[in-house]
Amino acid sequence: MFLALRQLLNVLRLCLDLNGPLLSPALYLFEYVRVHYEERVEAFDARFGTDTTSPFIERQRADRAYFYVPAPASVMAHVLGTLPLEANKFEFVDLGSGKGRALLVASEFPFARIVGVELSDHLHRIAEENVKRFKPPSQQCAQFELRCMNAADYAFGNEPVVLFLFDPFGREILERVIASLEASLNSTPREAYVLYICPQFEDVLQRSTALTKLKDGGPRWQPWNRYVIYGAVSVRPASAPDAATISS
């Protein structure tokens, strides 16, 4: 009985998974329309001569499809602006960086280094070209490191870090990523923030013993603009905010 119930729950979870075989084609069509409308409003690529807007779908296994859509630049800029980032101290890590939109937005903030990790070689090469093209006067960090690899295998360094996630992969990979971050924070306590946009699997962060929720925001009827911010609990220096002090 218990095994049958568990199998039923797994089937329901697969059906509701936005990256799963049932919902992903419909969601791709929706996102294709949405991001092109968003580009007409924000004109990100038009302003910077980059190629970050067009969605891209890639089937990596017979039962799953993963697709790229760009991170909402205005939401990213707003949320990064609320973090108390000491200049040239934090590294920005985007796991599932796609064509690099989030990396480009982050470069307009005073990070010490910007790391993009992407599994798709096709998207990785586009991101490399976008980084070369993106040279606005507002850019504050030009230290990019792009890696074509599985995000689950990424090893965090010892620097204070802002981890960015735009619903990049499924629950299993996210669990491995957060476990890796937890181990890194326990080994080397330091400031760390997790910015998770479209937090489909926020419960993974909620269960973390190394992270605490600081803020959430964005309209609930626009999941692509919803976000949560989690911070490390292993260290709480004077400059690190709590839920009450992060600005809205």
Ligand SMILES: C[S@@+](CC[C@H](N)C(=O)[O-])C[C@H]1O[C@@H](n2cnc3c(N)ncnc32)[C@H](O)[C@@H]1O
The other form holds:
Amino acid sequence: MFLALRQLLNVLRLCLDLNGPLLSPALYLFEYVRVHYEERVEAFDARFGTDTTSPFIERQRADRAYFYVPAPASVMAHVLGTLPLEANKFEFVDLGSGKGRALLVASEFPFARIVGVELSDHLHRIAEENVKRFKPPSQQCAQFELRCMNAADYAFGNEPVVLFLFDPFGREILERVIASLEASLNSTPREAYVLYICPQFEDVLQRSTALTKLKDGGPRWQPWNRYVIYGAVSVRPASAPDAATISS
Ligand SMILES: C[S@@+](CC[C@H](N)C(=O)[O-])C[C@H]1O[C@@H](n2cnc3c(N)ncnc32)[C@H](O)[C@@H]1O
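May I ask for the structure of the form predicted together with this ligand now, the form predicted on its own having been displayed?
Let us now look at the entire complex, which starts with that chain.
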């Protein structure tokens, strides 16, 4: 009886697992249709001759898949435009940068440097190619640094930073990333923002003693367009803005 119940639970877990054999292809299909519809509206790749739209799943372990879908460019550009960033002072770091869509959108803002960290070698190489192709007149930063590595091992520098996350990984890696950012902010207090789109594990940011919530936005019924912005507490309220001064 106990064994049968356990087997039933295992089957249920497998059916509900987004990385499992049932939901994984369904999710891929949904995302494929969604991002291609989005591309018809935004025409990002069509305008810039890049290759960022199609989703991609990489299975490194039988139980774990790395799933690439591009950031919604219009949402990202809108949110970056609301941040009070001093020109050429901040670095933009995308952990889980995939084919590099978010890096390209960020390059239309005056960042000092743009860093992309991606685990998949295949996606990393496509991102390198996209960075070479993306040369719009509106580009304001061409200092790209692309690294193929685990985001959990990324060491933050000492510059003011915008950390960008578009639903890149699970709770365990996110906890390591936020702990690393916290340690960096504690040793070098400075301005920092975390922009987390599709914030599945927002509770990890909520628990951080180094970060405070500034804003959330996007429609609840479109989780891929929902976002939260957190800011470093170490520099507030003296120089960094509070939620009220981030424009909507
Ligand atoms: C939803 S995609 C986001 C892509 C990109 N940030 C964008 O907005 O266009 C998530 C990406 O995170 C990558 N990823 C997952 N776990 C990772 C890890 N531990 N370290 C680095 N990248 C990771 C996946 O391979 C995938 O490309």
